[in-house]
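First, one chain by itself: the form predicted alone, in structure tokens.
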Amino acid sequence: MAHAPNQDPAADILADPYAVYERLRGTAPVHRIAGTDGRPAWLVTRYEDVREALGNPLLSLDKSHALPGNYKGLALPPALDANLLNMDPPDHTRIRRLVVRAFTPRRVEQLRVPIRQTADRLLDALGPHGSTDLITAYAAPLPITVICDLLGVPDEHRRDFRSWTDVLVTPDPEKPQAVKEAAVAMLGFLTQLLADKRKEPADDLLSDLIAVREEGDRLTEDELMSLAFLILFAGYENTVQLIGNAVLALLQHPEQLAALRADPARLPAAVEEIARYEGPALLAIRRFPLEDVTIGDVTVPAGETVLLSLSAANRDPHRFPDADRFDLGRDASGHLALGHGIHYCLGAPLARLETEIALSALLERFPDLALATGPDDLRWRPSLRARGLLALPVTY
């Protein structure tokens, strides 16, 4: 089958992703674009194709299957690079099974009260009225505190964790060395943290991951290191974006916000619609076909980069009628904002809980919360992968 016509909408996606995705969905199932690193990639935008591809075992996450010169990824030390986002079965199956034994629903639920306490403390610091950037003051410090509590990171190192993660989330092309320096610094810190937890285990996830075993199997030092990195990196990044996007969507749709204020019991369902409508990731982690694979009516050669657009799939009107409408009454189940299949987001329950509590605390505290800028002045992360605000100016 012939390939899709050559297109390069990368710059347009940065400017207005949903308008571009609407056009791409309507013209072909798969499009040739310049990927997140500037190299050619195949972009998949329709819901059924994306969902099927997320579960296709012929699409590997292991970049060793990429064609030479096709994909390099972040310049991470090997101990951080060998994580679940770069791994296929059976290694992925084994490590995820061990992690699930430690990262239990009970441990997530235990965080409910501390999350609310952190949210209240951050809102207390804002005072009863004023103006602020809600990303800097609330959406970012809340998840980093929760993740550091979860892992058992001492208070005095949390500012460093946030700065390292910010560098890795949005690398500055003019400072290529900064990514390497941040990764090396994080590796050094995690090495010491693991050593400390081995000597003095505590009631935290990192201590549990060190101790967990199944039928004599346990996590190696590098596996522990990469897991700690992944939990920190993904747990922080995705939740900051989901909280920020949630507040923006509600403030831009006052009738939906009023309905939610009138019935706070709708919050869990509201978080699902928010994730569908304005999820934290435009793209899933890139895939590499182990052999030539047909997606839609396009054959993608083995080893080339496949980008699955979660946000385009979630706005596909064939799956979600009137998909560009934000509607808290919608059944948003089946959305792909947090993935699908064996690589479904491990931290999804925690991200949902944090977002639900963050919104509940914020809306209770500030009944007159409002945007302090027009939609054209909002600044989004300059990323083809992540969907998040750099700042969210509000008054309260």
Second form
Amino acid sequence: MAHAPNQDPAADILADPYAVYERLRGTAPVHRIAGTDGRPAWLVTRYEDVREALGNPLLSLDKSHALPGNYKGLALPPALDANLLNMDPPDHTRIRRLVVRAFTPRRVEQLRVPIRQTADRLLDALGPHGSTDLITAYAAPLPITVICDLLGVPDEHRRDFRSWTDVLVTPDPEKPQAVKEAAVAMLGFLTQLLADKRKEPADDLLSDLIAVREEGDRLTEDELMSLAFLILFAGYENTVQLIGNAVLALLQHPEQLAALRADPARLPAAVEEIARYEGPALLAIRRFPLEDVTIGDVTVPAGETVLLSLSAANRDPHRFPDADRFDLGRDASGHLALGHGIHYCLGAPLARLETEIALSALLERFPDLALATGPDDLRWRPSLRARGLLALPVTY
Ligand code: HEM
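Switch from the form predicted alone to the form predicted in complex with protoporphyrin IX containing FE (HEM) and print that structure.
All chains and molecules follow, beginning with the one already shown.
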């Protein structure tokens, strides 16, 4: 049986996501809403349903399985669009296997010192006391620098790289020409970068991805290009927002912040609770049923758009008792903020490392860090997909 609420909850989700999720979880397993592109979609909010759906091979990420006209999505050049998050097995299995051979724990661990150095440099620039927007001054520049380090983007190109990234990651619908130009510039840049790395391999992920081979298999030029782009797309904005959300949650819970300051060994567990409580990806990538699929007692027809709410699942009290309480002492493992199943976040170890270092460098530097605005004045991104602050004014 399909449940169609009288009023579409999409607008309410923008205003107050967790209150709406609670209502939706309580009334039906699946709700028909206007999706991120304004077209109809089915929203899943209960933990067990979302987890099961993330692992369900009948839910395809390949948009060629969308009903014609039912899904709009982003218009990316084909070389950037053929990436892991638009793919199902066996293509996905093949490419992911190759990437995992290059994106190793050693490669991530190698970034530990550079991440800390970048964090310290950004904090140095703030001086010993003052006020700032922590998103602009810290949470945003840190991850983009880390991604440049990871991919091996030379210093002299980082300013351009960052400005194209900003345009592409948060496109302004009023400026389609700027988005197009940034996409063309980024494509040209990545083509040249790949050619340079091919000629002169360095100790970076891109060079490793070019070199990686398994049983005679290797990544093609288009696959390399779309991978570099996906790492940028999947890795940048999410990390900015996780760092921002983490600082906010801690500042809003001073007793928990004090306990963390007193025992920094709790930081890794704290990052898990922060990801559960205020993860940056409200939704997983949209899925399309290959055939009619039943979720709870609702049948979703083949080809329609299915949205899985990671954030609603992470606040489901059937899985996490007192789920709306931020509690650094709880066991938050099993949260879905980084996905689940074959598309589980490839950058998860890096996202965790980066968030831990960002928080420890910041907390060590500023014992008096405080919010410079009331909770009602905080402005969140107007997005059904992303949970992140537009600005985080602090004093220190
Ligand atoms: C806090 C930061 C991050 C969050 C919350 C996050 C979240 C996610 C989620 C939820 C998925 C699965 C999407 C789905 O199944 O629909 C995913 C996939 C992915 N993430 Fe992350 N991510 C983060 C950081 C990163 C970083 C730093 C990188 C790379 C450097 C990265 C690379 C990827 C890639 C390549 C995939 C696709 C994997 C596949 O399809 O097999 N992510 N991420």
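Residue numbers count along the first chain shown, from 1. Between two forms, the rigid core is the largest collection of C-alphas that superpose within 1.5 Å. Computed from a predicted model, the values in this text were never measured in an experiment.
Enquirer: When the two forms are laid on each other by their rigid core, does residue 169 show a Cα shift of 2 Å or more between the two forms?
Expert: Yes; that C-alpha moves by at least 2 Å between the two forms.
Enquirer: Does residue 180 shift between the two forms by 2 angstroms or more at the C-alpha, the core having been superposed?
Expert: Moves: yes, 2 Å or greater.
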